[in-house]
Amino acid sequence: MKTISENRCFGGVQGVYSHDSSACGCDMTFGLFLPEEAETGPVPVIWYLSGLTCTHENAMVKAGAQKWAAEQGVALVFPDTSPRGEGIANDEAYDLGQGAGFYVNATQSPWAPHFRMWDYITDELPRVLFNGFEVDEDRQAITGHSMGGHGALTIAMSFPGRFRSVSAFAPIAHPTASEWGRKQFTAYLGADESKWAAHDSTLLMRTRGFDGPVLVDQGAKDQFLHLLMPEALAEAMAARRQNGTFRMNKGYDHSYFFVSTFMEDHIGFHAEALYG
């Protein structure tokens, strides 16, 4: 593992690191904020998964999360959203290829050799994190924005007992029924739609639910509402009587201005679960 940068931040350290990924077959970069408490022992960790076109850097710089994480004594990990580099498949569209991994393991050409973000986020990067830093494997939570909200919800519901809480900002909530999902699932997973269901948070909520509290924030003026389909997830949560809260926030769009506005709520929500 290579240290790219480390900066003092709210009493803790905001680091950026890279490592050789066997899952993705390339170098991968991630950000990690460690609060001051990590100097004396392992701290709880919140995973933040970013959205389309983003790298590890977007939320790390724009979300304002470190201040609230430092106050709560929790770590934040900011993974990248896809493999990157020369020789790795890409597409001219912003919503497919590099920057658009959708947190799945691709099975189709030309994506299959490198686009294995499910394995990277759920297996490889956790091993790197827990072996290399003072973070507590038994106290994890997960959140994300847009495509990352999709990833956070599907991963949380697929690993019962791993995460104490899950939240999402404007998640792609029903990708098997949306162009933000059907296009990418066809490319990455093939035309057999039965293989898509494991990566749809609305379908997972209907059939499985989450074994902890859920918080979802959505902007009512989000320019991508027709692609996100938040009403499907809200209905699934209500039908299942999921322990959770879905909030439609008047006037907010899809930007990081929206994310940063509600970040304190999300960090506090997770801290309560992590320390409770």
The other form holds:
2 protein chains.
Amino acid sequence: MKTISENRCFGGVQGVYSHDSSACGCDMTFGLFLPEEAETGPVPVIWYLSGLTCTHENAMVKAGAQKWAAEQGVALVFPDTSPRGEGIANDEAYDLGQGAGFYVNATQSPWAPHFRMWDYITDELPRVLFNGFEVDEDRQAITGHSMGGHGALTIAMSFPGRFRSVSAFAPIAHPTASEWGRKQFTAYLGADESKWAAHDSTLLMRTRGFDGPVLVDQGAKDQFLHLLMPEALAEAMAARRQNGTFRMNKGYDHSYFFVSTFMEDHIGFHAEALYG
Amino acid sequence: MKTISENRCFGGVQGVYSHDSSACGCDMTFGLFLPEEAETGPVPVIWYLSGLTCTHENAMVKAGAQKWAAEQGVALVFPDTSPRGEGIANDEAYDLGQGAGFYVNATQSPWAPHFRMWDYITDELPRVLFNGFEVDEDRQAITGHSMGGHGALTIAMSFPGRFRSVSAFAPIAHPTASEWGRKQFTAYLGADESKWAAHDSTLLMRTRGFDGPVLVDQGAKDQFLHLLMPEALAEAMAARRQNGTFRMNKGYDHSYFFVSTFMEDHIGFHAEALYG
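Would you mind generating the form predicted in complex with another copy of the chain now that we have the form predicted alone?
Then the entire complex follows, led off by the chain already shown.
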């Protein structure tokens, strides 16, 4: 593992690290904020999964999360959204290929060799994190924005017991019914739609739910509402009697201005579960 | 109007009054909490509509609302849920007739002469209130529990501009599709279902929505979930992009123990709109 940068931040350290990823077959970079408390022992951690076009860096510099994480004494990990580099498949569209891994293991050509973000986020990066830093594996929570909200919700529901709480900002909530989903699942997973269901938050909420609290925030002026389909998830959460809150916030769009506005609530929500 | 009782309460006065109602053709009783601030001028008001079997008294003594209303300087009005008395139609069932007005104007025999709770709540009682007490007609909010949550939501959406905010505790959310609704609407309004749509929160949310913030709390262990149908309302709120929050609260049932737990949040929510 290579340290790319470490900066003092709200009494803790904002680091950026890279490592050779066997899941993705390339170097992968991630951000990690450790609060001051990590100097004396393991701290709880919140995973933040980013959206389309993002690297590890966008949320790290724009979401304003470190202040609240420092107050709560929790770490934040900011993974990249796909494999990257020369020799790795890509597409001209912003929503396929590099920057658009969709948190799945691709099975189709040309994506299968490197696009294994599911394994990277759920298996490889956790080992890197828990072996290399003062982060407590028994106290994890997960959140994300847009494609990352999709990742957070699907991963949380797929690993019962691993995460104490899950939240999402404007998640891609029903990708098997949306062009943000159908296009990518066809490319990465193939045309057999039965393979897609494990990667749709609304379908997972209907069949499994989450054994802990859920918080979803959505902007009512989000320019991508027709692609996100929040109403499907809201209905599924209520129908399942899922312990959780779904908020539709007047006037907010899809940007980091929206994310940063509600970040304090989300970090506080997770801290309550992590310290409960 | 007759004063039945007045008690000092959190620095203000909890009163109970009765008056001759022309809408209902009988004496009607209501509770009114006025905070200390009402001694010097008009204060904002939150309407609290009660559920099946309740009178004006249940929420007044069991919901624990006065403490928070006193802190915020807002009045609370607690109407009865139906006409009452000898010579007024009734039914042996707890969910039809006296104590079960459903906030509609009945058009069918034997209910039509007295069961006019829509007019009573939206027209007659407001005049009594604003003429007789230091309550500010320009700053109104409305909430309710169960059948009263149904009343609060349907009335708020039917009088745009009257209420700055609306909330509900475990509302009967989709009565045209539930046996808490179909039975009563058939009795009060007749078999023509087109007459029912104006009294269904989910249908009104789909067609109109509410021009202000909405807060709905529901208990996940509510014994009446199958009759309340909160998932229909949650879906309609999200699909409309309604400014609002829908919370499913783990472990809570349908009782006043649930209502009182979340009362502080609801009074605070309304106060923000009333003073905004």
